[in-house]
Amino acid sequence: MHRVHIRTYGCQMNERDSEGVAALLRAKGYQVQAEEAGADIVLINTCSIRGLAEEKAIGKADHLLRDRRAGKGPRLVGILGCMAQNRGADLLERLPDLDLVVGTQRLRHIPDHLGRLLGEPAPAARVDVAEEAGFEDALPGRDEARQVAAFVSIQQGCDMRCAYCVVPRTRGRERSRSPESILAEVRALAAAGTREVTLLGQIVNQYGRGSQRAEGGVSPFVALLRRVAEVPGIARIRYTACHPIGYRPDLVAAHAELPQLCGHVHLPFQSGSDRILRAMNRPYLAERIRRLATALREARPGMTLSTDVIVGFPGETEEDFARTEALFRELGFEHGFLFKYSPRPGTPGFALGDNVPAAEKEARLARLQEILALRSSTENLRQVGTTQRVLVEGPDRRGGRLMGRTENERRVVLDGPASLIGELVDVRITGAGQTYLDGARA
């Protein structure tokens, strides 16, 4: 029995396909282990958002690669994911020892390419980039253990050309699963125990664009909350990844109408500089973040919001970054994926270069980072004396004690036996840190 390590770099879409590629290759006798000791394939699945995401992944292939020709590391190694559909073959120019390359459109045939790459006595690397017109047959979903809390796959790609993105060359043209196939999924993780559902995209709340209708003036993604909220035993919904123009009123209604549907919510706006938004391509203004922001809140009192900030764009100002760090203050973000600009190839910004000093970028993000830390420790000291409702997900990584989180996304840590996980339970919260809360149930 082969012994298979899957390390995930990345977003939630790229650890959702791990667990469906650690599923197929189960269902084919392969063993997958959590530890990296002993195996004897390593499979990097990596994001190729950032430069430095792709850096150290091939950083780590390499140290693989290097161990195996010294007799110690894996017999294979490959790298899939984003970065295999962005680079493709051109990864053997940095990595000729490389055994297997698989794009995001094409990880079902992993256990094929094993298969072959194993039965060869000279194996030569496997390139397989191709592209897929259709998203109806999702991977499958973990097999191990039962999932209090699972993500399940809607939506891939994206048309939007944002000048900093990569997605649309590593995911491709926006697809949507159909209903039916999506429902059918949630159901079978309901009767398996699943509580919470994280509906995944890289542009989710536009799902079935292009090749669904609206009816009734109710968008495609709204009808398809309505009814995943209708699946018994499913508690909590989600949704990510988001974008700006997907937040249409009915579904800042849905958060008032569906109980199911957490308090929490993405709304990514990149830059508070209007200038700067339309250098990104992004089809709003800062504005429309406001009104969307309170809009929420009015939908769901109590309603948390993360977002997505990217500093130094070229030709980013002082006066630029100061118009986003006022809005990143005003709206009072808990939650945020702040980054320096990175410049990828291919993008359509790539041409611009990359002409805010690297020392601005450092401070600007810092100040962000600031800001993002006193709101969230400000807020979660806020909850402390409360009781809050927990779905208990298992243990606390720390050991010892039990984990959950509430509907806004704030990480509870609790005592209390393993009977817990999976349920909802109330929580006095009795003291809080930067990024938890510490509580006992109520």
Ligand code: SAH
Contents of the next structure:
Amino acid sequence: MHRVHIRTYGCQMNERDSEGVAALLRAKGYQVQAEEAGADIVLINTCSIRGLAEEKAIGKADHLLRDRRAGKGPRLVGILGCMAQNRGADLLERLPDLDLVVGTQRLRHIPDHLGRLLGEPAPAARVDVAEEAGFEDALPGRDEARQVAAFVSIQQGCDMRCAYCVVPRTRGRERSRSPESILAEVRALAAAGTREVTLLGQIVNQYGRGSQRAEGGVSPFVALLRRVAEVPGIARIRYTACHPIGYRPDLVAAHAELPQLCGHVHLPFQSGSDRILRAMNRPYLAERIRRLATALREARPGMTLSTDVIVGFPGETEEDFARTEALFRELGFEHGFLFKYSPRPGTPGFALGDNVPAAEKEARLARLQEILALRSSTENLRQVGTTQRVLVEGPDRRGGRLMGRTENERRVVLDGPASLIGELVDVRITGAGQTYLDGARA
Ligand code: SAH
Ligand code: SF4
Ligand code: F3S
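Got the form predicted on its own; any chance of the form predicted in complex with the ligand too?
First the chain shown before, then all remaining chains and molecules of the complex.
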């Protein structure tokens, strides 16, 4: 039996795709293992979002192929996902003895490709990055083991054209999966014991755009949320990513109406400078972020917000950045993913160059990181002594204890029997670390 290891880089979409590929391979008799050591096939599911993300995956593949040349590596090495889609056969220039390149739209064909590669004595590299229409409903299944919290893909691709962003190239046109198909998956998950679902897409608030009608003034995404909330057993619903454009009042209101919809929203704002937002082709003003953040916090008391920010976009002056810094501080995001601009070939903004010096980007990033560190440590300390409802997801990585999350997306580590996994328990917060809270059953 062949042993496969799948290494995943990138966002939740890739995690979900890797689960699907694993299930597909298991169904064909492969053994999928968590460890790289001892695997005879290693598949690397990749991300292209920043130059560094690509370099990491290329470095990993290079290392494996070098081992193989030295007679100790895996028999087959493949690159899957976003970088495969983005660079296709060009990857063979960097990694000439790579065996397999499969793009985001072709993952369901991996078992066929592996079968052929394994059946030939000296197989040529296989590259499959064709675009495929329709929604990738094709990656069904996931681990046999129950997932307390599961990702459910509801949308593929993206039709926005943010100047910096490679995703429309790596994931194709925007397509929404049908509500029936999504609900069938959620029901099956719930029946197997899943308590929380995160609905995934690049711009989920625009779910159904072009294919479904707003009925009774309710946008298709909100209609979907309502139906998911009716599935018995589903206690929590999250979604990501959303875009300030098309984030309508009915979605804000859903956070007040649907108890299952969690009190945490990831609301990427990218820049606080209207001039830079325009250059990024993000067609909103900073004021819109301020209003949305306020409305969300009013809709659901205790709501926490996280965001994405890019520093050093071409042409960003100190004054532009000062606006970003001020907005970031003012809105008090509980969490943030902070990035230095990385020019991506083939994106609409690539021609703008990359004219903010590296040291300046670094300094701007550090200023935001400092605000964030202060904010999260005070917020975490404020939780100490409170009682929070925690969905226990499984064993903590460090072993011996359990890990769960509050509805505000705070990680809590606690002691307790494994029978608590999958339960919502009230936990008294006893201490605060950098990235998690310590708790004890109340
Ligand atoms: N669809 C999501 C974003 C997906 S990419 C959305 O619109 O919010 C995740 C984040 O990576 C983006 O929000 C952005 O902050 C960052 N990012 C994307 N391209 C980048 C680039 N070229 N350089 C630096 N950061 C980038
Ligand atoms: Fe990229 Fe913009 Fe689409 Fe998000 S909305 S995936 S940043 S193009
Ligand atoms: Fe995600 Fe990276 Fe692809 S952020 S969609 S894995 S380019």
